[in-house]
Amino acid sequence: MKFSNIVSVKKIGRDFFEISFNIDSEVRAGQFLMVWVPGVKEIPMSVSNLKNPITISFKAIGETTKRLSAMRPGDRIFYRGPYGNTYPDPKGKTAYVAGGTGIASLLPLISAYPGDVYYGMRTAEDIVYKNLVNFVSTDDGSMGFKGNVVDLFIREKRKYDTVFVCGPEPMMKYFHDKINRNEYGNIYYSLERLMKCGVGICDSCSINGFRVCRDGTVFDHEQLNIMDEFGTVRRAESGRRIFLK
C-alpha cells in the first residue's frame, strides 16, 4: 500500500467529482488503482488522466466514495497498483459508448484518439464532460436523446472500425446483446465486478473462470460470448451469487 497528498479536488458535476495525485508509477488506459481511506474500504477506481498528477472521476454514491468527495488538498490518499490489462489503440473510424461513470475509464483514450462519443446518464444534472461529447441520452429526456445510451448508438447507424464500451452491466450485456455483430470491426467492454484484492487471489470478481482484475478489466467481444453469467449473476460481499433480474 502507497500513499500520495493529494493535490486537487474538483466537483464536476451533481455528486461527481476528481481527485488528483502523483503515484510513482506509469498508468496505462483501461487501468485501475484500489484505493483505499482510512475507516472504510477499499475499492476500485479507473485512473481517467494518466499523466501526473494522474485523476481518478467518480460519483459520490457510496461510503468509500462520499469520504473521497469531503477530502482536501493535502489530505492523505492510499492506493495499491495500478493493475489490470489495458485498452488496445483503437484502429480506423472509433466509438466510445459511456454509461454513468464509465466515461472515466474511456477518458484518456477519448483524449488522444478521436472519435464519436456516446454518453448516457438519468438526466441532465448528470452529464459530465460535455465538451467532449458527441451524442448524449438521458433516461427522462432533459437532454438529447430519451432512453438509453445504446438505443441511441443504434439509432444512429453510424459504421466504426473500432468500438468501446464501458458503463454499468446491464448496460454493456443490452449493447452485446443488440448490437449487430457483422456492421462493426473490434468491440472493447471495460467490465467492472465486485473486487476485494485486484490480483486475482479472492475470485470475487470472478465471471465464468475469467477474473475480471487479471484477465481483465478489458475484454473483447467474442470473450463475452462465452461469459454466460455476464448481465445475469454478481456475487455479494459475502460471495454469495446473486440473479440479476
The other form holds:
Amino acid sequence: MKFSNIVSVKKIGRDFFEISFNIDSEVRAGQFLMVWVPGVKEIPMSVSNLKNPITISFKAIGETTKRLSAMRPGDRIFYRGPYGNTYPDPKGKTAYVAGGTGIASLLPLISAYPGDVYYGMRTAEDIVYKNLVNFVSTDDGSMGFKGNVVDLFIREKRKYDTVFVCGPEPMMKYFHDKINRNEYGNIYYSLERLMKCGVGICDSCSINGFRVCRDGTVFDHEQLNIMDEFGTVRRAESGRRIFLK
Amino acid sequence: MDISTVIAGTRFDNPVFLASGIVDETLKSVERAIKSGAGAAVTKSIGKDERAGYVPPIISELPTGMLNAVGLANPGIDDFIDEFKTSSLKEKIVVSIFGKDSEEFLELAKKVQDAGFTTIELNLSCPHVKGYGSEVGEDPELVEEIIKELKSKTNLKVWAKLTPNVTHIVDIAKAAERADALVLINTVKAIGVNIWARKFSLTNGIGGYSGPGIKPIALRAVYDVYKETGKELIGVGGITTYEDAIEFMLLGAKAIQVGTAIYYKDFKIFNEISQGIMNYLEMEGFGSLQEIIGLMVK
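For comparison with the form predicted alone, please write out the form predicted together with its partner chain.
Starting with the chain above, the whole complex follows.
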C-alpha cells in the first residue's frame, strides 16, 4: 500500500469529482488502482488521466467515494496498483460509447486518439466533460437523444474501425446484443464487477472463469461471446450467484 | 515420465493441486485451474450459511508473500452445490468445508457426497474467523471427533488441512489420524500495520500469512508429521517453483498445493511445476515420482 498527498479535488458535475495526485509508477489506459480510505473500505477506481499528477474521476455515491470527495489538497490518499490489462491503441475511425461514470476509464484514450464520443446519462444535470462529447443521450430526454446511448449509437449508423465501450454491465450487454457485429472492426469493453483483491486471487469478479481484475478489465467482443454469465449472472459478496432478468 | 500420484486410493495425473481459497469461489475458475494443468483443485471453504466475508482490504501484498483475511466468504452449501453439481470434472474437484462442530461438518459432508463428489478437505485451520477454522483445528479432541464422525457416516475420502498455529502440530496430526490424508499447512496467523494510516493493513486486523516467506515453516511441519506418523501428506505453503515442490516431496509430501503462486505466475504455474518435476526426475536418474517421496526421511 502506497500513499500520496492529494494535489487537487475538483467538483466537475453533480456528485462528480476529480482527485489528482502524483504516483511513482506508470499507468496505462484502462488500468485501475485499489484506493483505500482507512477505516472505511478499499475500492477499485479507474484512472482518467495518466500523467502525473494522475486523476481519478468518480461519482460520490457510497460511503467510500463520499469520504474521498470530502478530501482536501495535502490529505493522504492510499492506493495500490495499477492493476489490470489495458485498452489497445485504436486503429482507423474510432468511437467511444460511455454510460455514466464509465466515461472516466475512456478519458485517457479520448484525449489521445480523436474519435466520436457517445455519452449516455440519466438526465441533463449529470453531464460532465461536455466539450469532449459529440452525441448525448439522456433517459428523460432533458438533453440530446431521449433513450439510452446504445440506441443512439445504432441510430447514428456510422461505421467505425474501433469501438470502445464502458458503462454499467446492463448497458454493455445491451450493446453487445444489439449491434450488427459486421459493421464494425474491433470492439473493446471495459467491465466492472464487485472486486475485493484486485490481483486475481479472490475470484469475486470472475465471469465464466475470466477475472475482470486480472484477465481484464478490457475484453473484446468475441471474448464476451463465450461469457454466458455476462449480463445474466452477478455475484453477491459471498460469491452467491444472482440471476438477472 | 510418470508423475501421477495416489492419495487415499485416488489416482491423480500429476501432484500439483490448486489450494483452497485462491480463485476457487466460482465453478468456471476451478475448472480453468484444472484445464490449465492442476492435478486437482480444492474449492473455497464452504459453510452451512452464506457469509459475505470481510470488507476490503482483504489482502495485503508483502515482499515475501501476502496477508489475507477474506473471512470465509462463501455462498452457503446449498447455493454452492447448485453451481458445482453440474461439473463434469468432479473427480478432480475437492470440496473444502468448514463447520463449528462435528454435527455441522457431517451435515455439509453429506450434501457434498450426495452431489457426487468423492473427496473433501476439512478446513481446520483458517486463522481469522472466530469459532471456525483454527479455533476448531487446535483442539485435538474436537479434530478427532469430527474426523471419526465423517469417516464412519460417509464414504468420502477425507483430507484434513491443519493449522501451523499450534505448539505441537504432531499432536494435532495424531488426533487427525483417521483422516485419509493430511494437508500441511494453512496460513500463518499474522498482522500487518500501515504506519502512515496508523491502521491495520487488513480490515480484520488479524490475517493469514502465505507465500514464499512461510515455506520453511511448512517444510518443517511436513517433515515432523511424516517422520512421526507416516501419514499420506499434501504439502502447501509458499510453493512457487518446481524446486519448492521437490523439497516438500523429499520430506514426505505425495502432492503439493499452490495458492499465492497464482498471484505471482498465474494459471501457467501448474504446468510449469509439473514440467519442472518431470525434468528433475529425469535429470537426476529417477524412474518415477514415487521414488523421491520421503526420500530424505527414510
